[in-house]
Each structure stands twice: as structure tokens, then as C-alpha cells.
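Just the one chain here, the form predicted on its own, laid out as C-alpha cells.
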Amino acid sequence: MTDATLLVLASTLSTGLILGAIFALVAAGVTIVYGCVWLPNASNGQFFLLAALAAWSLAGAGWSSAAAIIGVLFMGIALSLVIEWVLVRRLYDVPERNVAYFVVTLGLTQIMSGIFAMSWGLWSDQFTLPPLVDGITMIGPFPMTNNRIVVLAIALGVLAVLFAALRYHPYGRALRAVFQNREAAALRGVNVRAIYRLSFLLGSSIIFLGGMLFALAYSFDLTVAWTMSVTAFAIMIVGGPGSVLGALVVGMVFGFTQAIVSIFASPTAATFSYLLAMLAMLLFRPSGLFNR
């Protein structure tokens, strides 16, 4: 195998892993909220973009990238608490509340999109965060920045902790009980409304983190919000609503699909190639690969 072939394979592998891990992380946040609260958050892509832009702004004000990430995570938690208190909890008992939630969050999407265009959109058309760490590591003939290695490690680490917490922690078991049967969970003493609130906070925080990790690994513009919104929903549908494992598996498939098509075909084709992968998987499992 020639060095050129190894270079292409290593580039595909690294890009697929990083994109897949970030896709999976964001989709896990979306699927936790939908599976538990029954909230199809149409504004998840705008949350993703808001986190990236906020971290970029703090970095531009002199904060280190690490400090900016921590600061934005706290900001995201506070914002999620406000949204849950003002909007989300008021619809908990509404019949067919998933439709109401979708309409409300779609309106929130349009408002946030307009704010971004009238603020950050006037400052620049491309954004990126300064790296967390400098330097390059050689993987065979392929140079990979240490910053992207750290991004990949953080994304996979958070996914591993999330998967373990949902399986073994009392909160995780309560959340999975609400996933499966809300009425039975309430009869067993689970505070369903508290689980709704915590799930919204957890899912939103994960989406915020995904946005900042993407900003560390790649440059981005304002259109990334719409791309990520569609991607996260597609991963949730294919993986199965409420399944973090499904988000991980399908996120990786989508990441590698986009990386392979981008390298061997064109970046333009890569932007919709994962949707073709989604359609192919749904032909075999219309209810989702890991439907709960």
C-alpha cells in the first residue's frame, strides 16, 4: 500500500471519526429530549450554532478556548432553565404536545436565525475557535493536529459517560423508565416532571457542547445550524427515538459516509450523502435500528 493510499485512508478515518462523534453527541442530546419529554426540538441546530458563536465571541474577548467552553456551558444551562420555565413546562399536559412543541421551537428557530444574521452575520462569514492544544501527531504518514485528537477524545468520552450514566445511575434508570412508559414510571414513584426538566437540561447541554467541539475542529458559518438540525433529526429517526446507542451507531455511519463522499466525490455531494444513507437504512428498519 502506497503512502498516498495510506494518507487517503487515514484522512477518511480521522474525519469520519470526528464528524461521527460530534454528530452522535448532538443526536444523543436531541434523542434524550424527544424520547423523554416528547419534544421534537426544531431549534437544536440554533442551540448548536449559538454555543459555537458564543465561545468564538469569548475567545475574541481574550478568553482561552477552555475557559470559553466552560463559560458557555454554564450559560447554556441557564438559558435552558429559562426556556424550560417559560415555554417547555407549560405544554407538558397538552394533548399531542409534540406538535405544539415543534411549532414553538420552529418559531424559536426563526427568531434565533434572524438574531444571528443581524449580529454575528455582520461581523464575519467564517468562524473558528482557537485550538485547545497546539502541535501535530503523525499517524503513519498522516499528520493529525493534537487539537482534533482532543476534540475526538472529549466527544467519545462524553458519549461513554452518558451511556454508562443512563444505564447504571438512578437518574439514568428513571429516565429510561419514562422513555418506556410514563404512566408506569409515575406509579413506581418517579417524579416525571422533574425527569422532564432534567432531561431537557441534559440534552440541551450536550447540544451546546457539540457545537463548541465542532467549532474547535472545523471552521463554520451560520448555515451550519440548519445542516446540523436536519442531521440530528435524521440520526434520531434512524437510530430510534430515545436510543443513545442508536445515536452513536448512526452518527458514526453518517460521519464516515460524509467523509468518504467528500474525499472521493465532492464536498457538495457530501452535504446530502448521509441523507441517502438514512433512506437506505429506513428501507430495512422503518421504525429505527434501535427503536425502544
Partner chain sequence: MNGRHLAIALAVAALAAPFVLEGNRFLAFVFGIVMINLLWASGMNLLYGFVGLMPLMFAGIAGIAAYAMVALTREAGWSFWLATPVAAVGAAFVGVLLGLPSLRLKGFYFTLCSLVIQSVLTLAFTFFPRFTNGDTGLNQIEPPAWGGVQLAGVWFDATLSVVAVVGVLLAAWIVQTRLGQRFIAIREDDVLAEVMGIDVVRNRIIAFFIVSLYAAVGGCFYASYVGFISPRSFDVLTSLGIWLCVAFGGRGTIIGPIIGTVILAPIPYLLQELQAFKDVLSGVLIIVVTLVMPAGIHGEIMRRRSLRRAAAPPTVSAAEAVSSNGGAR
The other form holds:
Amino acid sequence: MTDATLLVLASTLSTGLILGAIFALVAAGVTIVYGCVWLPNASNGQFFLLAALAAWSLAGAGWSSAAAIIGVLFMGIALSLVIEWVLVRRLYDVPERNVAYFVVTLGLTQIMSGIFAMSWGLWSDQFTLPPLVDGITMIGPFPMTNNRIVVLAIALGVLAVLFAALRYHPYGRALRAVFQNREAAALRGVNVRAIYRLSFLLGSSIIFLGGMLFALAYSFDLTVAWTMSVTAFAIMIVGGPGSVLGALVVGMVFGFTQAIVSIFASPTAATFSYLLAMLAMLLFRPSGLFNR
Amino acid sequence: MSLLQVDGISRHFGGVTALRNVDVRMREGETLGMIGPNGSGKTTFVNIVTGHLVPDGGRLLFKGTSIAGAAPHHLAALGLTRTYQAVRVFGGLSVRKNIEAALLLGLSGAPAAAEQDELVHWLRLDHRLSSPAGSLTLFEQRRLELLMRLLQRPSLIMLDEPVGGLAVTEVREMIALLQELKARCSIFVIEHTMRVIRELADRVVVLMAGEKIADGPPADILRDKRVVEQYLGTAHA
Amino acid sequence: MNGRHLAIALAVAALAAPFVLEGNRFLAFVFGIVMINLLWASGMNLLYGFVGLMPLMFAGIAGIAAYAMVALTREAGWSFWLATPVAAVGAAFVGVLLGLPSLRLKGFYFTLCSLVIQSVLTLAFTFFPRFTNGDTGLNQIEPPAWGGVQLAGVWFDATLSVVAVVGVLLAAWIVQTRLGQRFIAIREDDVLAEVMGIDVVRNRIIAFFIVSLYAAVGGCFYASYVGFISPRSFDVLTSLGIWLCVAFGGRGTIIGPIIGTVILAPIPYLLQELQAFKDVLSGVLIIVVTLVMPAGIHGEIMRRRSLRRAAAPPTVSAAEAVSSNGGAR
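With the form predicted on its own in hand, show me what the form predicted in complex with its partner chain looks like.
Following is the full complex, with the preceding chain placed first.
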């Protein structure tokens, strides 16, 4: 193998890892909310983009990237609380609420993309966040920016914490109980509405974080929202709605797919393949690969 | 020829066996009761016979022809219908519209207007025709459920707990209605209320953990030691 | 005024409007667009309002028909009046083929599936430019000719009025046939409908075919009326816009989509300079319709009217009402 092919291979590998981790993160956020609240958040890409844009604005105002990320996370939690209070909680007791939620979040998508076009869209067409840390580390013969290494570490770390929390923390166990059977959980004394609110907050915050990690690693434009929405939904459907493990595995696979396809064809080809994968899954195995 | 002939049907859900090798036969005009504790596979049995579930193995014959894998709408046209444990009517539509929906089946021998009126009157729904079906009492909804089935002239109606949730006086009325129903079609009935079985059934099948453990006249079955020990001892007979 | 009188009045108004608006080309054009949307909305209503499925691939099917019509007229030299029915039936078959597997699904899964199919179609329009010219779109599409003379101005508008009126009347007729009653039964409870002898999947396919025809015919007229189409003319936002006309006006009624379309369809053209604001507005309306008034404007009016009637029973005379109220207090 020549050095050039090795380099391409290495960069594909690192891109695949970073994209995979971010995809897995966002899809985990979407799938937790769907599995628990039964809310398929079609505007997850808009949430993702909003966080990235807000962090970009704060960084532009002189904040460091780290401060901007923490600031945006707090704002994101506040915004999720408002959305939960105004929109989400109205349908908690409706039996077939996933259709209604889907439509509501489609409306939210339109509102947010309209707002983005009228604001950030007028200010710039390419955005990026300044790196968290400078410098380059050689991993064997391959260079990788420290910034991307930190992004990868954060993404994998949050995924690990999330996984552990869902398994071992009392809140996580209550959340999974509601996942499995709302009535049974309520009978055992779980406050179902509080768990709904918590998982909406948790899921949305993870999506916000995913957006900012993406902005740290790559430059982006407003179309990333649509791509991310499609990707996250495809991961959720293929992995199995409500399955965090499925989101993790399929997210990684999609990340590498994206990295590889991008070498030969446009990234849209990758999105196209996600759409087809989701379609095939919906038609032939709607419960997904990983049953929860 | 049996009206309904079920030979050795089984059904598994994942690793759980819901039905194992169950045989049931029903003659024309017979009323067959099915009892068994919760989770013994009674509703699964009805779901399989009425085309809601596909059995893993076994034979299903209705009026001598195989009905394995037939869709529920197909069975309705053949004269095999059912009701639900949780009553099921078109709640958003008026009673009259519910009746019209039942008549959509378009049988050649659909009841004429006079006979429809007679059925409506028999089930005491004449004063409720323009009310939304969802606003009816549970007992009225159960009667509407029966009415909609009878308008389709079934040969066999499978009732899943027809008196579930009804008050004591209503149970008595329902049993009287079902007594009269026996003249109109064959009845298969799942019940927990032993009175219903005692007063209605010509024969009783007992299911236990997915297997048939007894089959015979109610008087014998309700004295059967095994049934009494395993089932009647735990339920209120 | 009963339903029949109202129908006649609305039909006359729709047919007369092009001649009234003749002086103002812009308003007349917006009116023509409203008529096309009216056709679309009454088609969407058949599936969403009467069968209970939300087809977000609606615009994609319209797009297939529109591109096919343009190809047939430009490359094969067919007349619009031949190309449109052929393209429409073809697109409806394609729509049913695409939708067929998803018709076993229901609720959210059907809606998501239709959204995915719509996205695939939009991408296909963009990346297979042989017939679509990609993102640039096709322009200078010829208007249909009638006896050697090209339809233009008021006569084209009037043609669209006729098409829309026929479309609405056809929908009104369908829903009171046995087919329409089966649709309603499926919407109310598909499991029970099946037990009552209704072949649910088959009836959904029939409904889907009819609805695809509405989408496709509308798409052909849209292409020749506006003279320009691109993938964006037939994307998911178009589907959502038509859905909103139905839901906002009142689904499952004939008058509802008419109300919704007349109010909402002109907005994008009146807010031409403010496209982004239009997105925000339609997003807000989607949320309001879903959360606050699921029965739409028409349903809301009927609810208020029945509340008022319940508050003041017209059969009881005023004196009796007062005395009985007084007695109750």
C-alpha cells in the first residue's frame, strides 16, 4: 500500500469514528424520546443545527468554545423545558400520539428553518466553531488534530455514561420501565409524566450536544439540519425504535458508510442510501434490528 | 359434518407456548363454552379461528372448507364472526351509521328493512339510533355489537366474555338475550362467569396453560375433579 | 341554506370568479393556483379525512405526473389533453406501487414511510436530470391548446375552475357511495372494519389510487399553468401545505378543505417577498391545528354552534326557559 492510500484510509477511519459517534449520540437522543414519550422528533436536525449556530454566535461574541458549549447546553435545557411545557405535555395522555407528535415536530421544523433562514442564513453560509484545543497528535504515522480527538472522546464518553446511566441509575431504570410498559410502571409508583419530561430533556440535550460536537469537528451550513434529521430517523428505524444499543451500533455503521461514500460520491448519495435502508426496514421489519 | 373443526392447532409467541395441540369440534346449532384461567389461551384460540393470528400448526375447517390463513373479512363473508372482550363499535359514528356499516358486507340474503327493525327492537336500540355509539352505556354497546353481527347473518358467532363488566341485572338480561340468540346461530362463548356457561352452553371445553384438559357437558365438567381443583378453586364459580 | 344550495352557490362563484378578476392578472393567477390546490386538497382529504392516512408523498406523485406530461408533450409531441390522462394514470399506478407495501402499515409508520418515499422522489427529481433538468427545473412549459388556440388568461383560469369543481363534486359523490362508507369505517376502526367484512388493504389501495389521480391531474395542470416546475415545486413542503389546507379547514368534510384552501393557498403568493416568514407561519398553523383544533375551522364552527344550541334550546319558549332556569337555581 502506498502512503497516499494509507493516509486516505486513516482519514476515512477517523472521520467514520467521529461521524459515527455523533450520529449514534443524536440517534440515541431521538430514540430515547421516542421509546419513552412516543415522540418521533422530526425536528431533531433543527435542534442539532440550532445548538451549533448558537455556539457559533457565542464564539463570535468572544466566548471560548468550551464556555459557548456549556452556555448553549443550559439554553438548550431551558428551551426544551419551554417546548415540553407548551407543546409536548398536551398529548401525554393521547393513545395514538406518535402521529400527532410527528406532525407537530414537522411544524416545528418549518418554524425553525424559517427562523434560521431569516437570521443566521443572512449572516453567513458556512459556519464553524474554533477548536477546543490546538495541536496535532501523531497516531502511529497518521496525524490527527487534538481537537477532533477531544470531540471523539467527549462523544464516546457521553455515550458510555448514557448507557451506564440507563442501566444502573435509578432514574435510568425508571425510564426503562416506562419504555417497556407505561401502565405497569405507573402501578409500581413511577411518576410517568415526570419520566416523560426527564427523557425529553435528556434526549434533546444529547441532540444539542451532538450539534455542537459536529460544529467543532467540521464546518457546516444550514442544510445539515435536513441531512441530520434523515440520518437520525434512519438510524432509529433500522436500529429499532427505542433501542439505545441499536442507535449505537447502526450509528457507527452509518458514520463509516458516510465517510467511505464521501470519497467516491457526494454525501447526498449516503443520505439516499439511509433513506432506502429506512424504507426497507419500515416495510419488512418495522421493529428494527435490535428489539428493546 | 362439523360446523367448526379445529385439529391440533398450536401457537407460540417467542418462547412462550400459548396453545398446544388443541382440538375442538362444533356441530351446527350447538352452543360451546370455553373456560380457563387468565392466560390459558382462550382469546388466542378465538384470534386464530377468526383469522387475526396464523397458527403455527394444525388444521382449521369451517363448514368443511379450510380457513387457515384466511383474512377476517373473508371469514365474515363465510359467516364466521366474533365480538371483543373490550367492546368494539365505531364509537365516532351514530348507531344508525354503525348499522349501515354492518350492512356494507352486501350479502345477497341481507335482512330486509322489516327484519332489521325487528332486530333493532329485540336488542332495544330503537331509541338510540341517532346517538353516537361511543356515548352508549357498556351494555348498550354490547347489544349494538351483537346487532351488527346479526345483520350479517353469521352461522357462527364467537363471543369473547359477553357479560364482562356488566352489572348483575344486566348479566341476567344478557343471558336471556343470548338464550334467544341460540335460535339464530351457533354460538361459541368464552366466559369467566360460570352462570353464563351453566345456563347457555351445551358443551364446555376447558383450557389450561394452552392445552385442552376437558371437554363435555357443563354438568359433568363443573364436577370434574381436575377442573375444580385447578380452575374453579381459584376463580369464583 | 342547505348543502345543495351552498354547493351550487360555491360552484357558480368559482366559475364566475375568473371573469370578475379578469382586470387584475396577479389576482386572477392566484385564483388559478387556489383552484389547483382545491383539487389537490379534496383529493388529499379522501385519504386523510375519510380513510385516516396521511400521505406525505402526495406532491411527489404530482411531480411524477407533471414531469411525465412535459416529456410526453415536448418529446413525443402529444397534446396536453392526451398526455395528462396518460401521465396521471401512469403516475397513479407508480404511486400505488410505491405505496403498496406501506398500506399495510398505519398511523405513524405509514406517515413516516410516505415521508421517506417523498424524500426519495425529491432526490430522484434532482439527481436524474434526463427528464427533470435537475435543480434548474423546466421552464416555458406550453399551456394546453384547445382547438388550435392556446389556453390563456381568463379561459385558462375558467378551465381550472371547472377542473376544481368537478374534482370537489366527484369527492363529494365518492364519500356517500358504499365505497366511501367503507373508507369511513376503516378510518374509525380498521380492525373492526375487517371483522365486519371490509377488505381493509384493498380499500386502502383503491383510495390511494384515487388520491394519486387527484395529485397527478393537479400536477399536470400546475405545470402548464405556472409554466415552470422544479423538484422544489413537488417537495415535502408542498405535501404538508396541501395537508394543512385539509386539516385547517376541517378534515372528513367536503366543505372543510374548501375553507382551508381558500384561506391558506393564496398566502405564499401574497407573501412572495417573505418566503421564510411563510414557513414560520405555516409551521405555527400546523402545530395549532394539531394541538388546539384537530377538527379544523369547520369542526370548530360546528362545535360552537352546537354549544350555543345546547345553551338556548330553540324549542323552549323564552318564558319557559327563564322559569325553568329560575326553578333550577
